[in-house]
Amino acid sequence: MQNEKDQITNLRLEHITKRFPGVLACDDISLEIGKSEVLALVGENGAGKTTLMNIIMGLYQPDSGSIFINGQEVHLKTPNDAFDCGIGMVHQQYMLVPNMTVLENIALGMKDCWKTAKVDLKLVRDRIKEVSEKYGLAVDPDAFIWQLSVGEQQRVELVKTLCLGARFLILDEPTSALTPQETDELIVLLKRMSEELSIIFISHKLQEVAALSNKVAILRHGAVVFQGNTAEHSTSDIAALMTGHEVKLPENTEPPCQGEDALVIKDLCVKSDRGFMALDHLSLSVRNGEILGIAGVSGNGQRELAESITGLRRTSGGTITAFGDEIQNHTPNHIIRHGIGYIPEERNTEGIVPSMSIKENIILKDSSQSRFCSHTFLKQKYIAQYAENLRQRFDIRCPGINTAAGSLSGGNIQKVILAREIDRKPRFLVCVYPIRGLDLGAAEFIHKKLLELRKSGVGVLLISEELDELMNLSDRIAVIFKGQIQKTLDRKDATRRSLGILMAGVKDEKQL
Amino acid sequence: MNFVITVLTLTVRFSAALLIASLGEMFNQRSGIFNLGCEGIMCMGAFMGMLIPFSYAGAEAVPFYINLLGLLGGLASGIVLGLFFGLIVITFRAPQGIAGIGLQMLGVGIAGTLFRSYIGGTQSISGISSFDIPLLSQIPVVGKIFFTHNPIVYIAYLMVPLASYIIFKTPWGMKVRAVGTNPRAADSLGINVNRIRYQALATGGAMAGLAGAFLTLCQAKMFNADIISGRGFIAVALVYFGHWKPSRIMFGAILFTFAQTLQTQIQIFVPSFKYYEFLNMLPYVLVIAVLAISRESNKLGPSALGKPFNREMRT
């Protein structure tokens, strides 16, 4: 094991292979990271990036291969071994205990503060202070984790990792849940930290890769297909290597649309789960054949907006009119029959029933309609044909339509939902974070389908945090802040800067 | 007035078993394991509490240390059953609810069988008596209610702040809370999730066994197979009622025992009331009613409760 103070000047992986039942997650991977280097590890979902990092952390054991630190072979059997070597990881799903304070969460990993009868919280507090000051990472040690925003939680994760003595950082998709501002701040911070530490970070977002890393490695199907210096390659080259083909995210280039109003919301007031006003007299309208983007930092009422349109949440004031009829506080079934489709935020829990098969999930909204059902019996043959047809058209990659939907990757689950919602021929679609956590290939496909839907004259309400997604697809972009629409911009007026400022709550740029 | 004092005195005395068992169950649940088998462990503990003094001297008086050995025997049998439950639900990842019901039947079954083969029929033992604390017990009203009990009753109440301290202040308690709320986080910090859960189950089992032994040695001074009469299940309910906090669990234990004592005293004072089954039922209905109206705030509870941990399972 390494001495506490030793810098990690070199970490080398040689021929790492790891199999899961039925999957070759890592296929003979060799990588090397030197002093103060930042290596970006990119690849599609399921390419084996997270598995590889979990092997370095001692959470998984490789089937074969070895790991060397500063030229010496190490055997990492548990996370403790990795900590002892000075390796720390910020996982994609934050590894924090929500009902404990920041202080306690950090104390959980700091063995030197575990006195026999008591946790020495003062020691932890001092260590946090030291780390916070050194790296400019402010955290409130006495806050409970559940009280913190996602961005703050990530800062706690970073502080935790540093407090535990990490001199080598692994970050698994650190920006996937952050707002654009938080992402920018994180990149600045990591750049500063990389002067003293080596960093491996996993990302889908190629701009970040370009901004932060000096080396890049691309994984596909568990194998390294490319390694090189970031500066020598353009982001489109990297995208092509990552997916195996040229990727160009589709853009909406059509002129602003002039259709009739499909959905009109007036003075909508809705309470959040915690009882405060999540939507406060919000008004907006979407035309047929128009994509209206809703930009905003999550938690500003997006969830409540989507749920009140789809009938999943009671409203306390105002009206929602779809095609001339008021639909607020009607049952979800009524609203579905009224022609409103929904791609929900939580695809695993709200979008599908994970334990049911793909074909069952596909007919979930119409299982009692005469199309799929006669005299209370399901028309199994027809359903199978129908599902098979959708599987091909929507390129759902799965062993078969009888596979449990929950066993698919995120991108394929989203395609199942998309197939169901689009093929029901909705008159209007509510679409929430459709490509969150998906890789480029899947994102490209979903964007294409949304644009096709628009072209066929369907109005779409697109809620997203990804500014590129909004600017590529929307005809108009409305910025939501604290439950109200700050301002609605036409696509031609929307820039990252103007949206970012509105999202931060500033209505008029001149105020800055 | 006498009636009131009697009810309150007995409430304090009889709440001890329930209190010890539910504090034990709190450790189980804080670590993420839901042990419905508490009833069975208590029954086994109660039997041990009978067996040890009885095999020493039958119904005759025995030295104090033999009774103490009885309590320890109950505690030890609880540890064994707790660890056995751990083997099933932690190592083999069996569904906890079903396994718990099985453990309850197992505990009651073994205790009942052993009782019939070693002891035969209902026998009484001398047990540990209550005594009056000098001076304090002389205080009018209060003295009688609080200071005329068995030493174990005081120990049970001392366990409340102790359990609170252990769960909230010590490194072990912190680890128990972590594995019960986000086992993945604990695992990523190098904490052995399953080991902590086994330890918590042993602790909870020990306390349930002790509570059972208390029932035979200090309260009933005899044993039969339905001596626990649902206290183990009430203990599980009280942990929910108490939101996994020792002080609130104590409040629940007192409330339930109060209702229980009140109804038995009514039966004694009004023997003409025919429907005693109805009165027997009331304290349990109270528990259901209180659970139904007390809103659960899951933010501070163990959110991984009932879920087995498997590091290589992808979620």
Contents of the next structure:
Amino acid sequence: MQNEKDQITNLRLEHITKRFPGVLACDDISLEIGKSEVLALVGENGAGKTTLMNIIMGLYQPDSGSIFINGQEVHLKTPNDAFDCGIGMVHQQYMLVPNMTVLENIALGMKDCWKTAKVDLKLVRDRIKEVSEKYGLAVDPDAFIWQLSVGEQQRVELVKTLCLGARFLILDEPTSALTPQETDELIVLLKRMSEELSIIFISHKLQEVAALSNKVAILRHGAVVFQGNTAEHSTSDIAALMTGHEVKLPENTEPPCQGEDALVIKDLCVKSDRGFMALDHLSLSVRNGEILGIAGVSGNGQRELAESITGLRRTSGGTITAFGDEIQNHTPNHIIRHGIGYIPEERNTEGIVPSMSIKENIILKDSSQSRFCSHTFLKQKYIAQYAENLRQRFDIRCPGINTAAGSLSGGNIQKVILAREIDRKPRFLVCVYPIRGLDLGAAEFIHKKLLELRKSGVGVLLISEELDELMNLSDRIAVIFKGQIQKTLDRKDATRRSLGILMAGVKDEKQL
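Let's compare: the form predicted in complex with its partner chain is above, so bring in the form predicted on its own.
One chain, no partners, no other molecules: that is all that follows.
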């Protein structure tokens, strides 16, 4: 099939329509992308972008409409059909088996290595090495997926897709887990790859859209509202077309916080899933009414820091003190009752139970409280009223509160988690990558909520790889590198350059 893949010069969609119960996900969409073109597909969460790409990949079947490759109509009924046509996709939600290695995950999709009764893992390893060296995408073939950070897993997805011989590449939020430096490198890489491949690039980061794409298509409520050349439109124009109004992300303009310490961490030592020391005598403090940002390249201990504070990971040394009480190595339930909220990195697997309804997820932490249950029976009427109130307040866009949370778009899942955590009135909030993969409208909403929490006197530990987000919201920014705090900067002293240098492990610019 490689010769056929090499000949892909044009992909055309005509009048694609797809409905789900209560939702028109794709409304008569027509798009076209030619050889070596980069098309940016943008729109708010829930606009239909991922659904449309899943149709191209054969994961969904359209209710009506047609797909043409090189002028020939094709019927992509399975992902294998798409792969055979040379189409590959890096999904926002990773299509990886957690308890298998990188090598084994890539072998699952490679037909070449299954020609005998024994899987030819050497062939797979050689292919991984070839792709990694060609595109500068370093991965460890022998690492288990569950041991990798989100950013590392995303890199594995890209390597896997290229190993399968993709000539037409669909990228769903490929930079959502990357640092600014890694994002810049990926854009350079994708520009180089576009000389050989055609690319559809889904992103909410409009600077990247402007830097990478030739053309842009904007979806709103499942329909194409604009198509044109990217260079002819500013990022603010595109943002307004996406949301229907001008978008301006809020900023923390309050004076430096002088409150009492809410969280104090001293000499914290925590092991990673692989057994090495992920946090090595880390120390920091967060005051009441302060947002402390944590900046760092993915995989430098951010996950272990958040999990040790919230009781999900045991510590091997040091102390974590919240409101004067040591909480290290206590159960998650104890941490919750101590008033600590948590917006986790992995919203789909750690933030919600996907098969449960929105209303069930909203009361997940408090279902045993008297306001939600009586004599072990849930107060369904009150719960429904409570969940509906939060749905409206937090603008959760869904058919209804009985909808399975896992069927929502990423932004709306994040709003469900945010609604639950904020309405519980936490004394302290651990917030990890809160706007990863979200559109500008959702990011604007979430940032406003975090600043409202700060104003009400709640301390917030904000872990993010978005430097603009950290600089807009934080009172202070601590940079983490290899499990240690490199330096903590006041907001007024933090720049993209100073943070980037510290994130690279350089404490003093003179070392450069």
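As the structure is a computational prediction, the values presented were derived from the model and not from experiment. Positions refer to the first chain, counted from 1. Between two forms, the rigid core is the largest collection of C-alphas that superpose within 1.5 Å.
Asker: Core aligned, does the CA of residue 322 move at least 2 Å between the two forms?
Answerer: No; residue 322 is a residue whose C-alpha shifts by less than 2 Å between the two forms when the cores are overlaid.
Asker: Given a superposition on the rigid core, I'd like a yes or no on whether residue 388 shifts its C-alpha by 2 Å or more between the two forms.
Answerer: No, because once the rigid core is superposed, the C-alpha of residue 388 moves less than 2 Å between the two forms.
Asker: Verify the C-alpha shift of residue 372 between the two forms: is it 2 Å or more after superposing the core?
Answerer: Not so; residue 372 is displaced by less than 2 Å.
Asker: Could the core-superposed CA displacement of residue 225 between the two forms be given in angstrom, to one decimal?
Answerer: Comparing between the two forms after core fitting, residue 225 shifts 3.2 Å at its C-alpha.
Asker: Residue 196: how far does its C-alpha move between the two forms, core aligned, in angstrom?
Answerer: In the core superposition between the two forms, the C-alpha of residue 196 moves 8.6 Å.
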